[in-house]
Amino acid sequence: MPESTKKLTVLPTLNRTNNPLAMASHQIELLDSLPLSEGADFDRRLETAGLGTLTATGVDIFQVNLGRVCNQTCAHCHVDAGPDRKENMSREVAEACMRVLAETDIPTVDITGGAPEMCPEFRYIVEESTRLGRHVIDRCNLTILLAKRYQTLPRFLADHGVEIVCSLPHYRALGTDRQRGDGVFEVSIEALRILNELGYGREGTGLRLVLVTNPVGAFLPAGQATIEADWKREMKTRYDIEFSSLFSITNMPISRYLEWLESSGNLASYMQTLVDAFNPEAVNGVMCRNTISVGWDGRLFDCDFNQMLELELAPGQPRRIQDFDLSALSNRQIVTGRHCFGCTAGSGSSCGGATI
């Protein structure tokens, strides 16, 4: 497979520029300081809605974040990932994760990053997880599949039956490149064509290909069910590309998207929009209720968003993958904050798209 000759625009991360918002504590302080209307306390909002305390219902998804290294620096990234980051999961932590899988019956392994494929332990985790009979998801930015050193990945993923969930903010170049960097759309289309050739997104192959769209701006996403048919038509007509499903995800006010909201003057209004759009019916499907998130360093979190804000599990819960306790984690109390309104606004939002 030829390497793409298209050069991507890559900007420095918040961490590289020493931006105060590179610190999780500063992000939380900023969100908590916003003068929002009554009802902006998430736990109190749950109580008012008669939902009580947010608790886990089990652990069906074992989500592992392999690090913050990425070949892109997307404007909406809640991880502040990029080429200048160094965080990557070690073999020791990867092996501990696989021991947990071997000792439990958690059915799904959800691999994310950064660009998780850039972590040296990525293939080991895929191989071991599939050997143990687990369904594996790779959260892929698409452009990595055409980068030098990674061009054998599409075949590797297909051979292991890995589901690919990939980001594409819009089916037009302008919308995608505005959010993910100049040149990203063109390379993404190249990558999708390669995946289609391998059978991804085509009926009867068992190779599931999911596209993820999120707003390019300070507003809520369109209804997932409503726009999926439009996306399938446009992607087929414009580019002859097929895919299995579309996920519509709300941008979370964390890290680089938080920085954009603040610098563009949209932060308070966007957060108020999330609070006003709180939907009690969306709460049942939020990802933290059936997911455990493992950081690149082995720390445990309720979700990938809490991980980026360094909000560790509630007191009394295991702190690291080496201390994993499925029974305790399956009914744990979820740690929340104002950012959680991003998952319960409108139709809801999770790693699996809309929650209702």
The other form holds:
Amino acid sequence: MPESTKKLTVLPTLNRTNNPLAMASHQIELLDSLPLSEGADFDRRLETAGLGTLTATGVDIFQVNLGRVCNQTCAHCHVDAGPDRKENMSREVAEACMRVLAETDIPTVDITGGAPEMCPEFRYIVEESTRLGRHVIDRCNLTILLAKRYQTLPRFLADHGVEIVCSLPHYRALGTDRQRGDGVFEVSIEALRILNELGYGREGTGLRLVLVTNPVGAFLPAGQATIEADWKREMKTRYDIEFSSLFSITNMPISRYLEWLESSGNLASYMQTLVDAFNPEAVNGVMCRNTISVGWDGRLFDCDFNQMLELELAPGQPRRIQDFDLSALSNRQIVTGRHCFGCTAGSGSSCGGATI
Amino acid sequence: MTSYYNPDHLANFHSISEHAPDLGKKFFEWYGAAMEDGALSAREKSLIALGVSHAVQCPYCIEAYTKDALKKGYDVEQLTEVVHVASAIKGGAALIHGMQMRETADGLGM
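Shown: the form predicted on its own; wanted: the form predicted in complex with its partner chain:
Starting with the chain above, the whole complex follows.
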């Protein structure tokens, strides 16, 4: 595959600039300090809606976050990922993850990051997971597929039947580049063409290609079902690109998006929007209920968002991948906070898109 | 009243029903139904509403339908084109009255 010559604009991460919001505790304090209307206590809101406490229904998705390293610095990134980060999953932790997989029948491995492909253990995890017969999802930023040293990735992913779930906020360049960095849209389109050529997104190949759109600003996402047909038409007529499905997800008030909300003066109104849009019907399908999230260092969390906020599992639950206990985790109580309103607003939001 | 336009009016618009509840109820039901998915999608109707908002120069509607159209997945370049369409029709409507001017002037002139 050709290497892209297009230069992407990247910025320093919050971590690099010593921004106080690089610290999880500071993020939680900020969210909790907002003067929101009644109903902004997530657990109480569940109770009022007759839903009791949020509890897992099992572990169907084994989500591994391979680290914070990325070739992009998207403005809404809840990981604060970027080229200046160093955190990567080690072989030791990766092997512990694969042992867990071998000892259980968890059907899906969901690989995320950062740009997970930049972790040296990425290919090992894909190869082992597929060898064990599991469905593998790569949460891909697209531009990495054309970066130097990574151009063999598309073929590797296709050969292993990996489902690719990739971010593209809009089918036009403006919003995509504003959110993800100048130049990202053009390279993303190039990467999608390469994936299409390999059979991704084409009917009958079994190679699923999912696009993920999220708002470029402080508002809720468009209804997934209402825009998928438009997106398919626009991507086909404008760029001759096909894809399998469109996910529409809500931006989470965590890390860089939280920093942007605060600095742009949108934080309180955005949080109030999420609280006001709380939808009891969206609660059932939130991802934490059937997912376990593993950090680059092997720590366990309810979801990738809790991982970034360093909200570890409820007391009594295993802390590390080495102590994985499927039966205990399968009906655990989920640790919640105000950020959880991001997953229950409107049509709901999860790594699989809308929840209703 | 401190100004002719007050942003709170938008949030409190429903209170307009207070002195004519039956008419208010009918208006809001009809308004809601008109904006629902039909032969045109609710997304398409949002853009039409944004264009009309500009044509009738309603600041409440402009705020409401800018937010609505963004939420429905359109970007600011697309919204700007909507405003140009509305402006073109408004401008064209003014200009075509020039034909009336010309006809009158031609009738009177030598």
